[in-house]
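Shown here is one chain on its own, the form predicted alone, set out as structure tokens.
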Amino acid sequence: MEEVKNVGFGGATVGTEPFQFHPKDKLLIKAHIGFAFVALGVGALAGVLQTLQRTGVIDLPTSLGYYQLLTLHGVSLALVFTTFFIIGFLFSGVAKTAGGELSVRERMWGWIGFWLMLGGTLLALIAIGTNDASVLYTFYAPMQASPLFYTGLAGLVVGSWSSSVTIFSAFRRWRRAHPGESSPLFAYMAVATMILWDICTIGVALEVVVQLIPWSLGWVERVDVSLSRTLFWYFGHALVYFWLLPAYIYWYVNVPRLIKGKIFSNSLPRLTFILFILYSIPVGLHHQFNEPGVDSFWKFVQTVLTFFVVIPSFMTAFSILATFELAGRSQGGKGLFGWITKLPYKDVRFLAPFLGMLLFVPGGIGGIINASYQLNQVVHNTLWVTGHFHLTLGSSVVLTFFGISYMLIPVLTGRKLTRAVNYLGILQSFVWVIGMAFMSGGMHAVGLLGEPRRISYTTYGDAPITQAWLPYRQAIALGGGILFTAIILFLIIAIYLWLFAPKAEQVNEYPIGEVDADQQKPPYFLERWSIWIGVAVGLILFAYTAPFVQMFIHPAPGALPMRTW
């Protein structure tokens, strides 16, 4: 392996020579990122078609169903694109900071995970393609899909568990080689992300394997809908943080290097990620406020726990802003806000995630509204929720993934992010923001006017109320078209960087920030994963034991399968 040295308190392990990925690590990372882009293209095409149908702009051919496209859009983007991209990104940072490369065994687990996820995805896509799985990405029972769909998604989850072994193993190997030292911040955060993922996916795995697959095969006649949805939302809310945490890793660890600054704190980010593990899972019942079968007291308890998630979110905002201010002042920023002008807005690797940070503010406020028991009653079954979902995933997460791609692809391919491509990426990022403003803004507004979600285009027999929805529907259609244009532009740039951009004269740097020299070494208890996993399990048992016991003592009669499409 490459000779390495540790900089700061585990902020970065960097080579004494310009860092390059081992060719076998590079292949593993490129496989994940490349397939993620394929899923992005498929999901975006399905998304724009269903958006235009949903807003009355086009009529789909009879061979193509609205809910079929909606399922393809959700599965491709919310489950497949995100999972492959996140694991590829985490592999890159772990390989870089935990010794310079993955071991042979770690690569083996990574490839097992890749092929399981790929095989599972293809099975699910076959079922969607034959219109036997138009059950949306939430695959809500009693709508019943083909066994292929459920089996495929189970394969996707199991494959991701294998990938987590790679990350845990690399982290453990580094710890054994560096006793008494603080772990590299990137690797630490990657471990936290996969711990959260492994714990939360237990719920959806139980739902799919124990309930939905036997039911879809006809081995059992009925399905307990309350139990099914509770298991899904045990997973479903934490899924949002599985998307967010890699974006936070980029903000915390990679961006400081890009802005020529230092990581503000080595302890605060670690505590933040631990709090996300604790607070993001035992909160799923706030997605089920309007469903019977769950005691209101436990919905209230999980609502309170939901608001605890605000704490690590504010800690992240504080830490990132402090990093930005220190970087700006170190480069001559004067006065109260002079440091803001020193940030590198002309570097798309920074600008894209920065725009995502700005859009995350209204997204977070919308989340607080959704989690409020009374306000949720107003917006729950409306397009407001769809708009919030897109603003959260499509802004802070996707814009950061754009920035990561513009950083990572040149590192992997040895090609140059030219000035022209950099500016094209900036243009693409702004196009995305404009599209999201139209689409998500329109969804929020028309949701407040009462337009339902999870339904195809209708004027309800030309009811007068739908006339008020028309301008917002037009805004949603316009926004969807702009977002699709931005995705196409992004994929063109990605392909160019991957295959056609000029070769770089020097090795492209994989940016890893260093911790500010004034910061103290993080306390050792932050490295004790067994403690935090135990606390997380305790909170989950507290929040979910009574609702599940209630469902088993007073089980629902069960629902027969439905095919609504």
The other form holds:
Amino acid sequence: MEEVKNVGFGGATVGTEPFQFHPKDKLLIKAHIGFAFVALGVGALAGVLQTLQRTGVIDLPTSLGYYQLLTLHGVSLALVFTTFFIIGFLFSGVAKTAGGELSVRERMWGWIGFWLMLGGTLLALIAIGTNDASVLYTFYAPMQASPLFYTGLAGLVVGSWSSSVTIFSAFRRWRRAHPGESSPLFAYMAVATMILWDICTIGVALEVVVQLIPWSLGWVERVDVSLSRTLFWYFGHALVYFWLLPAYIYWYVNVPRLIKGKIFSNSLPRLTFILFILYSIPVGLHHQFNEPGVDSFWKFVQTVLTFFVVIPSFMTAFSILATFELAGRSQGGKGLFGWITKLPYKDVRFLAPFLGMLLFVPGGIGGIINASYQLNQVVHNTLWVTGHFHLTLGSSVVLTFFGISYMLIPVLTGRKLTRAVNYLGILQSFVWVIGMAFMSGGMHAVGLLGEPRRISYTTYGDAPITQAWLPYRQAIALGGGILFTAIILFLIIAIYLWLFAPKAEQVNEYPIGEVDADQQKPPYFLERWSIWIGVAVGLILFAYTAPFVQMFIHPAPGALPMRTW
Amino acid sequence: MDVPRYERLWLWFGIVTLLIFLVVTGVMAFSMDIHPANGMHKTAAPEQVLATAPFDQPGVYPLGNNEYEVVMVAQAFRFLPETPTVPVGATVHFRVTSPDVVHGIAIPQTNVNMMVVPGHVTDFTYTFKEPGEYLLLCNEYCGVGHHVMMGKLLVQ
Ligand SMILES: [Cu+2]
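Structure of the form predicted together with its partner chain, given the form predicted alone:
Once more the chain from above appears, this time first in line as the rest of the complex follows.
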């Protein structure tokens, strides 16, 4: 194997000798990824059942409520699957790049996190299963779920804080051992992702621990609904970047290696992630445009801050395409677009995230529409919004997670991603895209015709307008069925790779790209987390102080608990 | 930090697009006064809504000058009044609150789209230019009857 220098990647044993995870790291990563797949299966089953119910294809037995299934779908996929998968993936890249393995103490924090998250998830699932928490994954007060549900969610969040300690401490350990060197890009990005996560989850933790748990236990009679919603959305928007950033890490750091290219720049990706920390949190009010209790001026201020996400998004698009172009040219791609033909489309580890990148273009444009202060009025709480986040989370992110799984499982199990399984994975990815085209496309269209999200099957007393919705509902049902097929196929492949695939003759490489040799060392200020956390807190205080102060000075009368399901 | 030339051009393109978007929404908001639904006036405690004016008598009230106030209550799982009627071309001020959980009011094919949060009154002003019978529905999950929560708005 050729000798490759560690350019800007100290600690990452890129291409010099076969790398294998420490068995104890393997176990930790496998636990996270494995449970993520369980949540994926549960969430997908709930998803397809509720889709077929809401589009009028099936009639659920009365013992199984539509809104109960919808809660299960949202909680399993948006909160549980994503969090477990992301933390497992981040652990893998951090273990690999920050010295090759985690320390004993780092593993301990990781396991504490795992068990807290697992326990929390099980509590929440029990409450959903007994129909005591059919409040959807946004759990808006004053609908009151069982205390089990809120306690479970708190466990999930607190557990993830413990996992972030693992990542921070691995990063610090590497930095101490390599004074003056620029940090490994993967570990840097993982730290940025967890900083974002820790800052944003403070909002939902306050909502759940200070407001909802005491209230659901009956210690407090009333709840301030506006305050709880604002705390939720302080978290809720950054949540979508918490899903997106790990996909970006794979695009920025892992994919360049898969396409035999180099990372285009060592500084700009870091700057991108810093911008995401700054502009992901002080923007939550754009989920509350149409509601009372928040001053219009501050809604507008947060619109402005939301739009700044255009800049890191443009930077990412440029960097990724530049990496692709350089890789394609270095492999003989000629002319303006010849490089496009040189990319390894037949490698599912590349193809799945590549399809996700393509779908991110309409996804991102839809997001800009939703964030537009006035335009939001047209689409708010319609199926358009559901269509939107099934393109971003459900396509860009999930397709990338498919690619990560096809890469990571063989590395962890020492089994081989055989030709046949690789092609099956390609098929699975395309089935997913086709399903999503029907489902998300139908949702976008029918949303513009006014069909609300989050409703069970209804024709509103045969209101004439619902006639226009019917063909789109059929497309959504068809798409939902295709997507479920793709998930089953994915889980079959994942289980095969995990347990049954032939052992690989050589060690499977964990792909980590290297930075182009003539790139400069990133400026030191990008490594100074305290500065950026300070700026982020400053922006959050600027954007949120006045709305919160208004809620405390003129609090709305609190609401009594309700159980309306 | 070195930013390649083409990337700088691309970023300027992004920044200029961003500024155009912001100027457009800003002008619409602050010189044309187009805002989403809002409301900073408080009501009484949610459970007293139905006994407190004006929500003890939901309905359509003329304000003169071709303006009307539509006082509505969104509750699990119905709207009061169920069939408000307003004249075509009139300026209609909605005032809505909830005695129980969070609801929404949307009128498909119009820009009427409000969140109804217990404890607050949502205000929104709209002019219906076409006569007809409009479907009025709840678009925020409010419980087991959420999908049957509806009304009709008659524009005559
Ligand atoms: Cu409702």
